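Presented as structure tokens, the chain that follows is alone, the form predicted on its own.
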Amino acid sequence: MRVYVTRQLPGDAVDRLRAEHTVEVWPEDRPVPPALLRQALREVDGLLCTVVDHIDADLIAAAPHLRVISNYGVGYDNIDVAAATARRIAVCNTPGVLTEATADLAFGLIIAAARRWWEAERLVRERRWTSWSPTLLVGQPVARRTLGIVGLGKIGRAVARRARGFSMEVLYTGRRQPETEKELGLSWCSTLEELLRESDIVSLHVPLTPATRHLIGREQLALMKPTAILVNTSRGAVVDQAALVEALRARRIFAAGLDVYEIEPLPDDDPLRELDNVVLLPHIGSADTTARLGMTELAVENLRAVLNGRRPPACVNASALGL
């Protein structure tokens, strides 16, 4: 069968693809063009794909023989699930083998953002800093304060699962979970606009929904501390971006940490980049050796697996195999 891969991925997964379907790699370091991809997809049965991929119901329409649509990463908000599972589409991603290195980034945000690292790398880089004083770059302390975890998932355990070492208090909202509240610690709260009160940081980890985007807008940022800090690692859109800005312009909130935006890569223009209370990553949380590896495997095997008559080990629409 053929198969269209849109990034060249580490690992030799792709390679052992090649000794059973016929594999073509889009060769460029940045997003296949939209009319190079639908040109490809006339003739493919599987695609292997990327979250920067952004696989519509038109595009869909277009791919006759496609049968799976492998996405490299957990989140799948780049692909329009229900027109693949009309045409029987098996819709895969890759949950689990990037939890770790996503909560490590998460809390690596959190300290930073807390602790101004943004500011003092800038401050030794520009040789800017003339001496050691007493009231230099004062940030707020991470050990032993008040985390709010929205989105208890597996990075969201894993986050609080580090917050223990800092003896934080960790609280969360959403579906509650007895035996994780026991296992970890943790502090339900009955809604949202509760953790937000409470909490001196908070960091978000939902997926991108019709019922999440812009999640945290204005009333939400209103409701924290004047010293909280917000951590975004899951979807750019669970955040009003506009919002954020004139929170942070306005130091209603201490500080921001964001590996992910609204529009990805951040426009040159964008007022974020002025701001000198926010750390800006460019989507990396699951871009450590293990993570990436984990991922080209199971991307790869999702495919394999519907090419070849199996069940997926990850299928976030069952119902289009029939299973």
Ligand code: 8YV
Contents of the next structure:
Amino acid sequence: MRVYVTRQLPGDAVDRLRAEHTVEVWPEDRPVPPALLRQALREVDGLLCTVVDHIDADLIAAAPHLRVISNYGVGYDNIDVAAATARRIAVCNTPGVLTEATADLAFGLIIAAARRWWEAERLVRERRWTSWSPTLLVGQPVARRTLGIVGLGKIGRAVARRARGFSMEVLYTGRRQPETEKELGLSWCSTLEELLRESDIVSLHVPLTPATRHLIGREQLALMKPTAILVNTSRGAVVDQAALVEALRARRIFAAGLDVYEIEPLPDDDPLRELDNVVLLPHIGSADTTARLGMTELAVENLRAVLNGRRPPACVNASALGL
Ligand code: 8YV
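Now that you have shown the form predicted on its own, what about the form predicted together with this ligand?
Following is the full complex, with the preceding chain placed first.
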């Protein structure tokens, strides 16, 4: 069968795939131009794609033989799952293997934003550090503060585990999870509003869906403490970015740490770049060696399973397809 892979991936799983199928890999380190992707999809049975590939209904309609879309990542908002399901195409993702990497990054952003690492690093690099001072770059404490986790899935729970080491009080909202509450000593908030009011640090771990788009907007930011920190390692559009810029600019919250944006890469003229109370990372949540190898293995295994008539290990529309 024919497979198209939209990026060169670390590890040797793609080479192993070549032993079974005809595999074409986009050789450049930039997204496949949409017209080329459309052309490739005319022929293929399997697609392995990343967050930068927008696999919409129109593209799916132009892929008559497609049986599996294997996404290199846990979030799959870049794929029209309903359109795929209607065509009985399996949509697969890579949960689990990137949990620790993403939680590490979220916790790093918490500390970086709270302790003003971005400003501090720049001060040293730009040779503006003139003396130790009791008032130099004083930030917010992290240990013993209250962390609010929005979306207690695998990554949210991994962040909560890290917070225990910092003696933090951890709140969460969403579906109640009594077992996890007990295991990790968490407190449940019945509403997002309550969590936002109570937290010193808010970390977002929800998938992007119509229900979570702009979950954090002007009204929600207004509920946060003036000393609060917002961290987003989920999807940019979970936050109304214009409202966040306004809140940061007016110092209505203390700082933010972002790995994801409404438009990626962040446009050159984006106002976030002008603010000193935000740490900006280029969507590298899962970018550690272990996670990336695990993602390749799982994405390839998902693809192989569907093409070879087995049940894929991680398929988001498995029940709809009876897999
Ligand atoms: C990936 C991610 O780097 O897993 C996700 O949802 O956002 C990242 O871990 C990205 O999806 C690459 O395709």
